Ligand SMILES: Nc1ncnc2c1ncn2[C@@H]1O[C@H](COP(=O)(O)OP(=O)(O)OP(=O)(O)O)[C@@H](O)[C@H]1O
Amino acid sequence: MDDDLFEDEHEDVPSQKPLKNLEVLSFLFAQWMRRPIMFGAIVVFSLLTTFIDITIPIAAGHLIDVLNKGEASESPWPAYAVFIGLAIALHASRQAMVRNEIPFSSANMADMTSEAFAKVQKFSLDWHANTFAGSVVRKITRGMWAYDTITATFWFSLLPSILVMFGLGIYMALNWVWVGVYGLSVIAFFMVANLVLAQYYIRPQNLRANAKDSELGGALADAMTGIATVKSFGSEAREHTRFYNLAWDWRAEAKKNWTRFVNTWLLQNACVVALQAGLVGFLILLWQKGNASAGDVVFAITAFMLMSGYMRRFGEEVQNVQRSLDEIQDIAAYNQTPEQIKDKPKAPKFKPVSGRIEFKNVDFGYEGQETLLYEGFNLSIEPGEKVALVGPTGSGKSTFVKLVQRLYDINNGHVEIDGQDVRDVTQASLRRHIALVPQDPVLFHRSIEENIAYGRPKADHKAIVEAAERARAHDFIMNLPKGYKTLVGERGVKLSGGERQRVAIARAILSNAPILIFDEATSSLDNETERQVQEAMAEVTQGKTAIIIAHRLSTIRDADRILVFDQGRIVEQGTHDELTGREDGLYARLAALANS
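Going by the form predicted together with the named molecule, give the structure for the sequence I pasted, one chain, nothing else.
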């Protein structure tokens, strides 16, 4: 498939270099250390389990030796009891380890995922605008499950296999120096080779496959979000082909990935055979010379079987750990990414006074725009003033609102509200004092009641109904199947555009913020409803600062001041009457068009 074809679908957030293995490991370690006592217990039980595991072949060897000497010399039952006792201890210890891991890992997963959510939530609107929501979802869920795999693998498999392999190797070396040295060398080579391959052969392909996997998630969510558009153009087949191509893109990378896994097994198999041939061969030689008993040979074979089992496990587990590290690396990277719009350290909360808004010499341009949208922009809105913003589409009206809320940071100058620079106070406290009815209100798939109370979650039902009545939403809400308890569908799709707007207006009214902003808030309402809602807006904006953005001039006739925007500048300002009086003015032209 042609890569360029889907170039535009890639996330265009400044692509971050993947973190190093060590950085991901240290993130993982921090997760483990969330519950240090439980973590300690897992490590201890893991070591204990492994220790018992190693002693079993020794006990087996001992039992065989006792049997070999014949019944007369020594009773075999004590050796038998040790052998079986160890097996029971092994299972008890393993149970303790796993039972401890269940509450430990499930709690860490819940914490880690919630923290990732909180972190991503803090990223700027710009970051989100440039990122597929579906990819983020995929990365976080993938990382959550990777944590589970990696923790179990690391402590239940990887660590034991390292200890067993070295433990047995060392035990052998103590008995037969060269047998031990040989075994240890094969194992050391085997481990180093595996780690190197994991890092340089497996990892890059893992990352490529994961990137495709995230892309798949992004594409899936994007297509589902736009399903109404897809259906209205009857383009299901086209979307299917598009997704199919992406899925096969992923398939190509995943196939390579898995093939690399199997390729590395070849090396592992070679090492296992080398160990088998060497160990058993050495012991047979020693036995021929009379330097080893039959029990020693049995020990060597049991030890080899144990070691080869652990080697195979080690090989697979190194790959699993590497894969999981690569899967968790996105969450680790989120964790390291600084917030794009950040509260200053110890920033105080915003203290509302009277609702004065001032822009002083503001320069601002969106990332990627060639020229600044605002240059040396100055404006002062008095407390309690009702200001209307009008102007052609794309002239920067909604941007003005975003800057008041500090959804973007300006390049130069100051935006001040009640004398406080928006950068000096916490973002959340600032935004809580500004009620916004956005251009395209998005509701949550929760009840209407919760949606209205979003800005004041503790509001009682009476206050909610009152706000809805003022926003002229009460009647249609009462006609819904479950009234205020009706769920509105994802993003509010079960409501009409005008209904959604009125819910958003009710939400703003209820929030009781000193600054109210209506961005095309009534654009979807019929004339009669709009008039009613405007009356309500006039009531609720009493004594508050209000910014009203509208294309329909009827909406703004009564504003104290009308600002006419053009290409990020205020080209005219005054009351409706003053502005219509200017023959050649932009506003007068717009008004004339509206009347014609």
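Could I have the structure of this protein in the form predicted on its own, to go alongside the form predicted together with the named molecule above?
The text that comes after this line covers the one chain and nothing more.
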């Protein structure tokens, strides 16, 4: 078997070039500017805190000089008061900054995450089909916490580190030129080296480790979602082995990543030792020559201790920021990704009338396929007509209803509902007036009441019960532990297939949409349940335009018209009796197979 046919389509294997740091920083700055006043306060307090930090070594040196003079005419207490006052002011400024940053960042994180969720929801079904849901969850939550890390790190540590180191270096240069030049040179080399290593040495491995992390999250979600299948085949050990291998693949990449972090510390330690030796050594020489006081030497030692601490912090924080930029880049990429199916600017809402559907000279083909599925396709479905679609797998039945819902855009022609081209109205308003009952309805892990009311969330309990009764669902619901308040489990796993179908039909009834679509709604049901669902379908379709896709021909005998699809064309149409009367027809052959 050709392995190329089964290429890994997980989004975790990068399909596009990673964003540049500047692109991610631009996205991050846009998040900061959501609340400009609070952001401005953070900047002010950060600068104030940094300025105070720079003055503390200067105040310490002045206090030592006063004490060293030992003159009774100059009391040391004012210098002591300044030294302690600066320490108090430093902590007060940091407190004010933190108390401002907490509401600022938490609000931005909530907005950023919500918008990422909204953007991902708008992506096409193809995008979601080729993407692990667990990976998307991992990327959004990872990006949310990455924002917190970057914001706190940059304004609390990284920027103060840069300003303090250069501020002290400039102060030294103003007092002792060569001491300042030496200190500034070491600091500049240290910063540039760290930034270059972060960009070209650490980042590539960061991205590989993040990809494995996303793959791990996707695999975990995939296995948990399919836990019923896992248990039914007794495959717990096999799934554990698969996950174990993925976990150790992640471990290999993470280990390389962390090792690179540690490797960069060698440079950091060398620069710290060089700064220590140079600063203190230079000032001891100046002291010996009488060009520096004991306070100046204390200043140099204090300044070194402060600068070395900030150098270590700078090296670590550059790595943290780079790692966080790589983690938030997925959300930034989502923000740049165009919607595959997009509303026109200022598109009006769809205005339902009677439910007339018309395809006019429609050309359509799926992306990546060389030939079109539909070419010059024409079809009209009248208001209130019950139309069944049958035909071999891949003949174009499901594509038809997807185009009605505008889940894909056509290449040429027009798809119109009540005279309105589906591309000219908003997608949400269009789909609210088309109720779908799929073959395997997906219910949310919420109450049955909430699931039934999903298409009409403001419906009262009486309307919900009436819809359930019409869908033949009320009796089984009342036998559940909490009735309509019963939680159905993830994807509705607590209910049987027939029960989920009837809840989905109740949902369609309550939405009161003029167009109903049943996509093989009875194909996996037993005979008794199928009869109940058919009764519900017969009742709900009265007065509605109904499209029924079916493999079980018994469910469409009463259809007003049956359309037989083959390779994107309608090759036959008519009632059940008319079509079965054509012995050489495709429908007649399908009916013969169903009865055999």
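Each form is matched to the other, and the largest set of C-alpha atoms that superpose within 1.5 Å is called the rigid core. No experiment lies behind these values; they were computed from the predicted model shown. Positions refer to the first chain, counted from 1.
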{"query": "Shift of Thr151 between these two forms at or above 2 Å (CA, core fit)", "finding": "no"}
{"query": "Pro441: Cα shift of 2 Å or greater between these two forms (core-aligned)", "finding": "no"}
{"query": "Whole-degree rotation of one rigid part against the other between these two forms", "finding": "10"}
